[in-house]
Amino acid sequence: MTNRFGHWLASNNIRNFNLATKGGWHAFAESAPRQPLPPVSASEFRAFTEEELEDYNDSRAVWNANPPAMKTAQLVRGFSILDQVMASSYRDGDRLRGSAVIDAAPALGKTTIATRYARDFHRRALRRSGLKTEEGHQRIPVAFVPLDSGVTLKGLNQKILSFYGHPGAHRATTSRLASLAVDCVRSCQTKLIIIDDLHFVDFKHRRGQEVSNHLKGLANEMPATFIYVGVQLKAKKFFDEGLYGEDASFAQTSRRATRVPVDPFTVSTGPGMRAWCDLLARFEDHLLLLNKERGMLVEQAKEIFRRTQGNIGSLTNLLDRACQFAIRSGRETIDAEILNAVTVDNAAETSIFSP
């Protein structure tokens, strides 16, 4: 018979969200927070079968790993561009409309700013408008397409084309890609249109450069707004364009683009200090841990910003294996000799720093 740990991990296991296809993107926005694990006492984790230790463990592996998005200033300050850029959205369908660059290093959070603003933004314009368009198509508020290394033009189409399910995604001719993902985004009344890995393309590149135009191509004919997400994509020239120097000047992205910053945390300044301090207080309401104390995480903030350099990836790779080795050891807690003997990703390891 399954305890109460295996019923839990049935309804609550990991989620395996395809962001790239409609079904996908609707079970991510409509999905509702995981239910807290049933309460265990010292006593009846002490009582505990094998079966049940086992799928307990596995039940905290879960949740530890999967902390709602934490609302940091960076999160904060992103949401604030972007309800900026999108006041444009409320212009008239032959009017053009404003996109957003969100723009950083990797593992800062990109990825999750914007999928998380597009949520909020699904959930309302399905609760407004209803699951259905007047002409009774399916309506899908927001579209979520990922890049490939060496995307070409033809590829983008068919990335927006798999996203909707549309059969003629591998079946059109180059010519007439562009225009079935064009009357999607219309019949289904898409308004938000994440392009994720844009740092895929390589804007120096004719190739790029035709995918940069296509891409304010469809601006032009899309009545969406877009939001770009990549690494370093102002140090790539997305913004330019691929061009130098007085030709800049004229590219048009420049102008029509926001750029996104997303910086990481930093201890050197106070007010950064409690910034990171407030962020691992929140990581550490968050565990579950039999031995977890107040302060936990907290008392090793310069030790864990040494470790993981204020990156929000590295920090959640961090906690995660901390938390497994904790569980695993035995020990059930998160302090020193647990950090010193947790291996992070090989950007924070290698990286040099001194608080």
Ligand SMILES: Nc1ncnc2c1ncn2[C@@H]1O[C@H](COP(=O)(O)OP(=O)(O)OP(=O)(O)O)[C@@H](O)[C@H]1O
Contents of the next structure:
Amino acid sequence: MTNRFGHWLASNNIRNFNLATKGGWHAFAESAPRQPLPPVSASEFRAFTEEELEDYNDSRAVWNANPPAMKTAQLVRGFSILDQVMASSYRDGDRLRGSAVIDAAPALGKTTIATRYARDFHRRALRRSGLKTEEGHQRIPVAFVPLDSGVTLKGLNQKILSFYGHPGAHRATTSRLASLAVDCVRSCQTKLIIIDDLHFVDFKHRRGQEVSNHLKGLANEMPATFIYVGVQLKAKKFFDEGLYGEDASFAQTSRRATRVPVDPFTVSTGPGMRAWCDLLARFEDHLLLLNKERGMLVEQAKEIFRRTQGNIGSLTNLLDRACQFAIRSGRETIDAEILNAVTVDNAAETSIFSP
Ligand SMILES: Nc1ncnc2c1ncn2[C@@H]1O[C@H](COP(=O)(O)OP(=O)(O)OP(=O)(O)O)[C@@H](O)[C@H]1O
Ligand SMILES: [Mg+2]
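With the form predicted on its own in hand, show me what the form predicted in complex with the ligand looks like.
First the chain shown before, then all remaining chains and molecules of the complex.
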């Protein structure tokens, strides 16, 4: 028999949005936040049947692992720079728009900033202008295009077309693919295009330069603003288009693109420590553990920082595991012992042990 947690899970379980397709993007952008779990008292918890306990713990695993995107200083700053870049999206279609580049080390929340910003944009555009364009096409305000390793010019065009579910994605020639992609963007009135994981392009290599030139060409032809997202793009010479020395000053990307840096948290300054504790307090509010006490994470702020180096991705990994452990061990809180027992991701682990 289904209990109230089974019911909760039925409509709030893990959501596997495939953002690389218009349907998946739409579902993500239109998804409502999860309903809060029904509250449970300590005595109710003790009286749970085995099945209720199983469903309650599974529901909590889903809830705890999916905190809403927190309004961190990094996210707010990212949104503000993106707003400024979007100012050029008001230019008429024949004028070139600027682009933004979210460029930082791994797992600092780059994709989160891009997708949350684009989700707001998607909702605003559909509310204002409706689901269909004036010509009767589906309006798709945002396209999300994640790249993978060894991406080629043809592969890039195919990825754009598969986002739109275009049947020609796997058949046409490279130049035909490009013009089909431009058609899709124009007819669906896409205004914001996110190219994620751009670090898979090697800008110093000829094939990478082809992709980079092609992106410039697309930006000229598509009346949309581009947000490029990737790891260490500056070091990978994305802005210089792979050029060195004096030649680098001719790189157009450098003039057209605005860099959005995303920094890890720091605890070496007063304001930095306050921001870190504030973030931990917000995670603490979200987590569902029966013996959770106010200050549970904030009290461990320094240790959690040591374990994660202020990297929000490592933090969410650590908290996911600590919660699972807290639930399975019956301690129902995150204390020093639980933190000790949890291993974090490899990068965070290696940094702890390196001198
Ligand atoms: N503002 C935020 N609030 C809550 N969680 C966040 C926030 N930003 C990032 N995270 C979490 O941190 C993890 C890493 O975030 P994200 O995938 O956005 O980082 P990334 O910089 O794109 O990583 P990668 O370099 O691997 O592409 C995710 O689990 C995400 O949910
Ligand atoms: Mg990412």
